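Given next, in C-alpha cells, is a single chain: the form predicted on its own.
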Amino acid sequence: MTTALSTWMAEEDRFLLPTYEKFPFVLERGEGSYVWDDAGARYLDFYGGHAVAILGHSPARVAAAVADQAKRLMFYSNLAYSKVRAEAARALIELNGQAGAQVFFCNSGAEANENAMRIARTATGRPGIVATEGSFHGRTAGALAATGAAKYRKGVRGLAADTTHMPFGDIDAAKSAITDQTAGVILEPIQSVAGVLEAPYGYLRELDALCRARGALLIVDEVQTGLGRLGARSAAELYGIRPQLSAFAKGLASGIPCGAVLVSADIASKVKPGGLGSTFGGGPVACAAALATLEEISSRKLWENAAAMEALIRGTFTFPAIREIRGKGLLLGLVLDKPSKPVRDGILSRGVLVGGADDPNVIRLLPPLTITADEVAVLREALRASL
C-alpha cells in the first residue's frame, strides 16, 4: 500500500472539488477482481467502485466491444437509428424477462430515476411522487427530492414540493401515503447506501398490488440491485413483483456511463416523441459496452454465482463480531457489534477494498458477480485479522 502522498493525489486535491473521502492511493489499472496502485500494490476489490465493476475490471469482452465501436462510430445523436442501441435495449428487456417493454437510455442512475418519475407523471396525469425514508436515488434535483436520507438534502432548498416520504417496509404507512394524486412510488428493493436494509417478507408484493389498485405506478430503483446482483435476474423476479418502471445504471456498461429506464408495454405506449431526451444517452460506445455486459451476464448466468457466493459468505463468515448479514446475492451488509471504520481500515491494510454505509456499523460488499470462492476466502482472512 502506498504510504507517501502521491504527486497525483496532491494534484487531484488541488484541481478537483473535495466531494469524496478517498482511498489513500492512486489506481493505475485493474483486471478481474483486482486493481493496482501506482506503487504496484494489488488490492482485491469487494466494493467494485460503487457496484459498477459488475464483470470485474476492464473485462475483455466489454473492452473489445468499446474499442471496435469507437473505431467505427464514436457518436451520433438519437436522431439517427442505431443497430447497437437496438441490440442493447433488447438485451436489457430479455434479461429482465419483460416482453413488450421498451427502454429509454440516459447516462446515470440519477437520470434514470428522474426520467422514470417524469414518465410516471406524464402517464398518469398526476403530480405526486411517494418515496421511502432512508432511500438514496441520486444527487440531481428530482432524484435528490426523492432521496429519503435527510443528510443528502441538508442545506439544499427548492426541491420538488410534490414529493413525500413514507417509512420503508410499512404497508400501513403506504396505504396512507398513496392517494389519487400519486403518480408513482419509487423505492430500492434493498436500501443499499442506508446499510443494506431489507423490507419485511411480502412487502414489495403488497405494495405492487396497492399501487395498481390506486392507479399509481411502481418505480423500482435497480441502479445497485439489478442485472443479476441479487442472485436473480432482477428484483422483479426475486420478489415476484411487476414494476411498470425500473431504473438501471452502475454496472450496466461495466464502467462506461450508461443509465436506462425499462418501461412496461402499457406505459411505454403513453410516451410520445419529444417527451424525453438525452444528447449522450444511448450513444453507440455506451450501448456497445452495455450490450457486451448484458450478454456476458446472461450467457454465464452470473446471478447463479451471486447466489452461490452469498451462501458461502453466510456459511463461513461466522465471527462473533458479526451480528447479522443483510442483503441478497452480492449486495451484502456485514453488521458489526462495533463501528466498521477501523475494521475497514484494517481490511484495506491487508489489500482488500470494502465499502461503508450510512449505518456506521455496516461493512458493505458489492464485488463483481464473477468473484470466486478463493477470493471470498481472502476477504474472510482479512476480516478475521482485522477483527
Ligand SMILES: Cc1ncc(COP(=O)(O)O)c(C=O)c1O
Contents of the next structure:
Amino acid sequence: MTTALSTWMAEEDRFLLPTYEKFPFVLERGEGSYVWDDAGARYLDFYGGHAVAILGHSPARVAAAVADQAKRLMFYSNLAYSKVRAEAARALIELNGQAGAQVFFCNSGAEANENAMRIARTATGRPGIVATEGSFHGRTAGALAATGAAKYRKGVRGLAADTTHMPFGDIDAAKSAITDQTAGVILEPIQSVAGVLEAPYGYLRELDALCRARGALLIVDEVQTGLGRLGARSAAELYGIRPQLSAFAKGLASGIPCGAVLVSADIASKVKPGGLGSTFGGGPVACAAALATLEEISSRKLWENAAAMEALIRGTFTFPAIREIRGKGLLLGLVLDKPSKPVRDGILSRGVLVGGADDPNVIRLLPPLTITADEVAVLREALRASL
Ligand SMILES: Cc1ncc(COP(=O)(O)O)c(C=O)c1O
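Having seen the form predicted on its own, can you show the form predicted together with the ligand?
Next comes the full complex, and the chain you just saw is listed first.
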C-alpha cells in the first residue's frame, strides 16, 4: 500500500527542514474524497488535507476558476481594484449573513488572527488580548502569543506581554480576565487541535454579552470551524453570537493560500487606509479560488451535508472503545479509551487518512463537506477493524 522507499521521500527529507511528522507516502493526485500516492494506492481522506479540502480534492469548479484567472491576470496588488476580489468578499459576507460587514484578505490563518487582533487594538485603543488555555491560533508572533497550548510556545521568548490566557469554557474566569484594558477576546468556537473541545452550552453567548458590556471585541477564530464545517453557515449562526471579528483560512480557497478577516460594520468604519496591508492577500488567483469555493458551499448548502454526516457518524460509530464523540458537523473528535496513534496507523494501513490531536486519545475527523454516507461506512469499517 505505501511506498516506503520512494525516492521523493528521501529527497524531501534531504532538502527540507524536518518540521513535520509525515504520512509514509508521496502523493500525486486527488479527486473528491480520495488522494493517490505514486505507487497508485488510493486513500480516503477524512483528514481533508488538514481541513483544507473543504470541497474535496482539486474540485473541478475551483481548478477551472484558478486556471482561467491565472491566464487572464495572475497578480496585481491591492492598489488596483479587482472584480473577483469584490465578488469573493461579498460571497464571504453573504455566507456569514453579515450585511454591512467588510473583509480584509491575507494569506493564512495565523495572519488572519494577527490582523484581527491588530484591528481590535486599533479600534478600541486598548492593548490587551485575552485568549484561552489550550487554544491554537497559528505560529506568527501575535498568533503564537494568543495560542494557549504551551507546547507550541516552548523555547520562544519575548511574546506579547499584553496577551493573557483564561480557561476555555469558564465564564467566571472570563469575568476576571476581561478588563477595561482588553481590546479583544480571541477563541476557537470549538478548540480543534486541542482535541475537539466544546465549551459548555451558553458559554459563547455569555462571553459575547460580557465582551460587549466591557467594551472588548469578540474575535472568533473560524479557521477550522468556519465555512459550513460545523453544520451551520458559521459559528455565529450556530451559537447565536455576534462577533465583531472572524478569522478564516484553511478551506477558504480550497488550497490556494488565502486568509480573511470578516469585520462587523461598526468596527470596519474605524479602520483607516495604511493600517493594514499584504502584498499577496486578496490576489486575483486566490480570490477566484475563494469565490468558486464559497459559491459551491453556498449553492449546495454543504453545511446541511455536514450536519447529516455528523448524525450518521454519531449513530453508527457505536464501538465500546469510543468513549465519546466530541464536536459538531464535520469537525469531530473520537475519544478512545486508549492512545489513538496505533489505531490511526491501523486505519491508514486500510487506506483511510484521519488526524490526531494534542489529546493523545483523540482521532480527529476533518473531511471534505462533500463526504458521502458510503465513505462514512468505509471509515467505520477501517475503524472497527483497527480498534
Ligand atoms: C484554529 C486555527 N487557527 C489558526 C491556524 C493557523 O493557520 P495557518 O497554518 O494557515 O497559519 C490553525 C491551523 O491549523 C488553526 O487550526
